[in-house]
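Encoded as structure tokens, the following chain is the form predicted on its own, with no partner shown.
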Amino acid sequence: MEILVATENTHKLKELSAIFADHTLFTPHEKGIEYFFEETGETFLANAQGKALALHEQAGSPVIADDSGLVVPALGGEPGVYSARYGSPAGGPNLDTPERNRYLLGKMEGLTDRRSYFVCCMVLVLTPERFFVAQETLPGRIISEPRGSYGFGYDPLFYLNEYNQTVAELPEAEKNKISHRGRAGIRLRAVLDSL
């Protein structure tokens, strides 16, 4: 199946792509569709659903859409949905990903609390009526510096202890089994598989 991802990162079309192995995903863009999506959702099921039905209603055909963000309870539930932009300045560019680590080591200087959770909500509208939701999480910490060459955002800070690893340590096709967005991708797989 021909399926739309409402993203143009590249570093989730690529995980995406690996976990919808059987399928063809594609960009808007590369669709030749102009596509923006402001969220300003409060949870990451309201983002990943209000991305998927806007570019459901651009292009009519099936898309995947996500949400997803890191979760410190130490510090509130930061960076959560604001994950992607957290610490920029308000109305501004966001941060890059080396200048967005560094807020949040700075947030969390002195905290000896440092579990965290990735979160995954990702949703697949077939049609407006017709959708499907999979939210997963991914527990670990935040270490004190960055650690490991793959993945992307704050997978160099991400510590999993059963791993002894960062989640960008991890080699990609180990990361897909077992990331937030690879296990919420392999339920909507799953379902996928059995329409």
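Each form is matched to the other, and the largest set of C-alpha atoms that superpose within 1.5 Å is called the rigid core. Numbering follows the first chain given and starts at 1. No experiment lies behind these values; they were computed from the predicted model shown. First, how it differs from the form predicted together with a further copy of the same chain.
Core-aligned CA deviation for residue 177 between the two forms: less than 2 Å.
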Second form
2 protein chains.
Amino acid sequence: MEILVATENTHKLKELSAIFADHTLFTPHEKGIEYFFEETGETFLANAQGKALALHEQAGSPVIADDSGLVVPALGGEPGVYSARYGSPAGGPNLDTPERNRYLLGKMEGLTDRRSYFVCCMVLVLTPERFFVAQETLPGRIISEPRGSYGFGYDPLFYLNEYNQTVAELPEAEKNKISHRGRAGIRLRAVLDSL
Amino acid sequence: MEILVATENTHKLKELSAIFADHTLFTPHEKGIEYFFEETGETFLANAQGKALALHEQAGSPVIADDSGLVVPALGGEPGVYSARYGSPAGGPNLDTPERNRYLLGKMEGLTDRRSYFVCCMVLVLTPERFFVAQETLPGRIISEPRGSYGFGYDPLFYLNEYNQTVAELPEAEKNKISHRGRAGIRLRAVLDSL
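The form predicted on its own done, now the form predicted together with a further copy of the same chain:
Next comes the full complex, and the chain you just saw is listed first.
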């Protein structure tokens, strides 16, 4: 099946293409399709579904979209759906990754409960009325100094107890197998296989 | 896996048990669990997810919930999420099925576009942050006289072109294979198999 992925992030497209190996994935740019969706939802689901439907409305064909983020219960769930723009001035540009990570560490100063989890909500829309959702998590904890150079975003601060490594210390293929996004993708591939 | 189904409808439990044959399904009543959720959402997804989360909060274990209904585009999408209480006085009891079906036929009098579809949105909640959704449809059209005695609700008015029968003329096993609820269940079973 040809599927449009609501991203221009080639890293994410490559990750999903490996999971949806029997299908052909494209970015909207590759197909010359423009769409607009402002991610102002209060949940990962609202953002992922809204984005998928906005792209589907323009494309008319099957679409995958996701919204992902980091949740720290001791911060009342922050940064949550605001993960990408955490610490940025309202309406201003997003902080760059090192700044944003320092912002998070500042917020967590003195907190002993450093448990955290990544969330990915992924939506596959076939038509506006036929759609499938998988929301998966990756549990870990926030350490106080960044470690590792793989991955992106909060990965260098996110420590996996089972691996004794941060996500940024895991090679990409390893990460894709266990990550929140990888797991959500595997669920939706199972749905596609059952059609 | 043991899964609680947010229904006391034994017909629905039997239908889902056949689909989730490798798992053991229970009703809340069988487990002595009480929960409350008012289905006032504007979408099938909002109702199904809200119901699943409300039951999961009480039970703490995996839960399936669904919300289903009939959509008639020529009626602006009615009865939609109001399918069960269509034509009922606000706050009053639901009409019985023959009355409700007559109410729908009255609304559709003179309409030549009689296309319609059933929708089922089914949600599987493992934890509040790990959940899966399948929304499936069954397309057909509304005829002007009820036919058949199987099924329930709008089934006697819902004609399947491919089968030259109404849903109420299809034996239960046939209906389960092609129905919106059956198809949604098959998708979620595929998700469970991939865990």
